[in-house]
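Take a look at this single chain, the form predicted on its own, given in structure tokens.
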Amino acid sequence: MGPLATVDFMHKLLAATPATRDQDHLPLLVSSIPQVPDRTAAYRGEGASPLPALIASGRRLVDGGASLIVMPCNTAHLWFEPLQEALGVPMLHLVDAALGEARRTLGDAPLGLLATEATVTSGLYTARAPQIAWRLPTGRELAQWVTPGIAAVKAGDLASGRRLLAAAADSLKSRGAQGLVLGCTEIPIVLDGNAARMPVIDATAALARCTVAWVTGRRRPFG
């Protein structure tokens, strides 16, 4: 739902597409609606559900001719199933895309997860890959580094976001993480393997690659 994350996804989609001319690229409809209610607040029961706005946004795309929907927001995938049911078209699951890349590149190595409070505490990632020895930010780390870091990126303060999120990554590494899942689409805008000092799984880039594979007919499985 973040506009900067949307632009980042579009850039990675272009980079993942084997193209030598304009006509080789994927036809793309984008519905960027930053006013979708806050997903973490909704998960806590402290705000409106984002589902009606997600459905309205998705229907605009379907009405425009979209045959596949992707949603570059991790926390919004807490509403993935009812959204897909309402839209009635194929959707790719961002978390499955990221976990598929993690399995292919890092096996079952202990992984850290940087994501919103709702994504972490809901088990959105951990329940889909229980075989992984996850290293999760503590409540204090979420409050001190992760949540403010994501907020800084959304506010355009990329330097502060990078500093805060790198501190959280260092803490997860000190507790045994051998790789890091960037499970919020704001995070890879400022954090990469060099800043995290370990291999990273960029969920945004994983979704972009799966999208290209689906549209070009390869439909690579997530595993």
The other form holds:
2 protein chains.
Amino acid sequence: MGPLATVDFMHKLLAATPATRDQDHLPLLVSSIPQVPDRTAAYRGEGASPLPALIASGRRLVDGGASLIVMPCNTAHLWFEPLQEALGVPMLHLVDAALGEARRTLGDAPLGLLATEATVTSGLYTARAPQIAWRLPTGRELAQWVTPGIAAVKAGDLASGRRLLAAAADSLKSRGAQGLVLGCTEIPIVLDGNAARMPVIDATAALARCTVAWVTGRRRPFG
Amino acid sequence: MGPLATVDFMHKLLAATPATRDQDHLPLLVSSIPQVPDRTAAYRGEGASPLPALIASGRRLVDGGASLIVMPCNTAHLWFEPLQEALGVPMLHLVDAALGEARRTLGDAPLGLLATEATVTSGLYTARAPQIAWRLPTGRELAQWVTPGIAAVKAGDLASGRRLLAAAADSLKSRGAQGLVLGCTEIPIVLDGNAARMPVIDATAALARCTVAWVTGRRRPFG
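With the form predicted on its own done, generate the form predicted together with another copy of the chain in the same format.
Time for the whole complex; same chain goes first.
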């Protein structure tokens, strides 16, 4: 949905693919429709549901021959189940990909989560990994740092986005986070482990690696 | 065709779009099929024609509702006319976009051209702008620097690609080039005006700007 996040995902998919020439890369059909209704507004009941637009976008890919669909937008995964049911082709779940990498690299250490208000408050991450002592941004931190930070990235103001999101990361670290899940695909565009001052789980990169693994069949996607 | 070049084009399309939020960006359907037969090999008569694969890829976009098609691969423009005829929707020509920017920014100064052997030897650029005193890589420079430089970018070895292509740029500059057309979409991924030590025309960025102009209707694409 965020078009820069889509480009970032494609870039990470290329990086995750063992290739020495064009023809080694995965054939890809991409539907980048930034007009999909805002996911957080819909979750709040303040805007139209994105589901019809997500289904239309996915159907275009299925009609074009896609045998696997991935969706590099965390918040849109609130509609993952009905979307997958409507499309009828395999889909990989971004949040499961990120949590799988978190478990493999950080065990069950306390984790911070930077994500949209809808992703944080819906439990999209926390309910799928209840064994983790999550450190979540407060309502005030969401309003002051996280939401405007994500909006700055969407508006192309990467420097402001980085500054705001790093401030939020600092606060989660001070409350005990030993690692940080970048749970909105705009966030890894500006924040890495150096800027966050702790190990990060990049959900976009995790989904890219799962996608390559699924396609090349070397292992189960969330193994 | 080169998947990194496709990502580079999408990035430049975002940069060329006046937008402050996701919804301001252009809806985009991308068919990135790195398995399209090698264009230079086909031009040499040493490989299958890419045209059937280009038509299949383009039809997928037309079937998905595309009202304009662009193709961020210079060499593939050797098949532009039959492709456009087969698809029946408007297409913008990458080489015309680059030459339009060259004329606006550099006048009719002598220009170097870095591109695949097929693009250089077919006259794809030179025949469309015969008033320019072109400085072209020799057969030896193509074999020694340009072809391996492009292959290095395709293989993800950006440092080697930059070094090889910068050597070729130096030679064109020493022969009088006052500007350099980056006429293969792998090249601007590693070479800019600093590395080339002269003004460059980035064909990928030129196509992105033409695309935005066409869609927003502010001016004719090659005006």
